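Starting off, we have a lone chain in the form predicted alone, written out as structure tokens.
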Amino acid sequence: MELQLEVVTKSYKNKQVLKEITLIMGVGVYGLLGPNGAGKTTMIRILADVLRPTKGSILYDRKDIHAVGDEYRAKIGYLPQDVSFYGDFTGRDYLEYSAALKGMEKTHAKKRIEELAYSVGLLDDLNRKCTAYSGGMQRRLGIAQALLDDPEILILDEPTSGLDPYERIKFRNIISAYAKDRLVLLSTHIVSDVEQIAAQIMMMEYGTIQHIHPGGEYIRMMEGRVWLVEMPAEQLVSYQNQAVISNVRAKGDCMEVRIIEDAKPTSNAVQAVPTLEDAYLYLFNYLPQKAGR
């Protein structure tokens, strides 16, 4: 399973948001992070065939699948950032409407939703009306419905929007035991959602994948550029101004300050473990004044 990106490219008037993308992606997880603005939503919305590219082509398995069409889109699962239901919908209306829509038969749809309400935990709540869940409950009923029909490809976009920790980590164990043999692409600006799970990790700024390395090569990256620095309060909020900043936390009469930079930054500082947070902060906002953003 192939699913490639030739000199993708989006606009919209005058301004591009995509920039002649070029990708191949296969079976395994793949998470797309970026800060807001970096373009994200429009390229899953492309993968999705919800939007055209103004320039470019994807091929699936060496077509394209704009002249493919249906077979195409038969085989994706798409969570969008927005999800809106009908007003009178209850859960199980929607994912029996979804279903239709999929083409599923009867039989198999109804057991279906039934597997995947318990997976989501909405399976006490199928028969409350759409409009009363929570934000977070709303999310998982559209993870459900990106499922239903076992898709061999999976197209989320900001799917854990909403959702608390424990929700967050139930999430990530179910893309991971359904990502076996399938593609998945996570669309996110949250890292944790992927840290643990992609296989491989790009990073999106100004319409262009700027990075696409797995997560440890990342950290690697990091390695004698991650600082713990202890300072007063008063010293932290002008060294903010001049620095990257991962964490603070009160330490005693002071702060333990975690600083991203190339060289050591005081006398005091000591080397400190990097994270995959770490290198997003590294990779997007390093020193903003100094790269003239």
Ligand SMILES: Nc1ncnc2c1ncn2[C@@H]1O[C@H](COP(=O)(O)OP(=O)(O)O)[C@@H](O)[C@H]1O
Contents of the next structure:
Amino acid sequence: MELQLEVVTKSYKNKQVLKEITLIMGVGVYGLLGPNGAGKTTMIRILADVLRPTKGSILYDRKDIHAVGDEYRAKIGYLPQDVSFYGDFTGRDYLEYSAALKGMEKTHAKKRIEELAYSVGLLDDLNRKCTAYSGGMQRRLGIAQALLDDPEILILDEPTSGLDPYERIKFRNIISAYAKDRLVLLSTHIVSDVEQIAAQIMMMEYGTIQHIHPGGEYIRMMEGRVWLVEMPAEQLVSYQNQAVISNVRAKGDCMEVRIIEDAKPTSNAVQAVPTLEDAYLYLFNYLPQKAGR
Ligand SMILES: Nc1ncnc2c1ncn2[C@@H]1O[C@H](COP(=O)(O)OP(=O)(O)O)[C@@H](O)[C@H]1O
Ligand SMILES: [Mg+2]
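Form predicted in complex with the named molecule, following the form predicted alone:
Everything in the complex follows now, all chains and molecules, and the chain you saw is the first one.
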């Protein structure tokens, strides 16, 4: 199985929000990381075939998805970034309705709904109205919807937003098991969502995919670039404006500062074991003056 983007560009008026993206994905989990406004949702909506690119094409097993249309859409499960629920629908109604739209046979759909409600932890809430669900429950309902007919391609836009740490871990386990023989693409701005499970991690910014590597490669790249430095709190205030700082914690009457820098920043700096989050900050050059954009 192969899903391919060929020089895909999307513009709104004169603004290019996706710039000539060329990419091939196969079986496995693909994590799409990037700051807000990077273009993740735009790329995902194009792959889910709810948005047309301005230029370029998307090929599924070498066939243009716009030429095959319904046949492609039948193979994908899609969780949009924002889902709104109908006033009177219970969780079960919503899933049954989604199953009907996907053309699933009724008995099979009922069984699958029970199974999925169990695995996303909503079995006891299926008969409650989804408008009364918490944000995290609505997100889990959306994930169940996307998985209903065992899609070959699963596309999830910020699936973990609103999930608590336990729900996040559960989600990762479900996705990991699911992706054994399928393609899963998920966007997030939370590094730890994909760190463990993604075979490939894409870093996106300004409408382009700047990097695509397995997680381990990012970490290797960061070796010798992450430092722990102890300094008094007053010094930290001025230091903050010149270095990428990935963490700060109190240590005695000092601060232990985790600094990302190519060269040893101070004589007392010691090397730290890098993480994917360090790589994210390094590659997106999160200097304080750049942050907050
Ligand atoms: N319908 C639209 N009209 C105009 N600009 C849009 C529209 N949708 C998205 N954008 C712009 O495209 C850029 C990428 O947005 P988006 O794909 O939502 O990024 P992300 O999901 O990474 O936060 C942003 O600058 C956003 O403002
Ligand atoms: Mg988005």
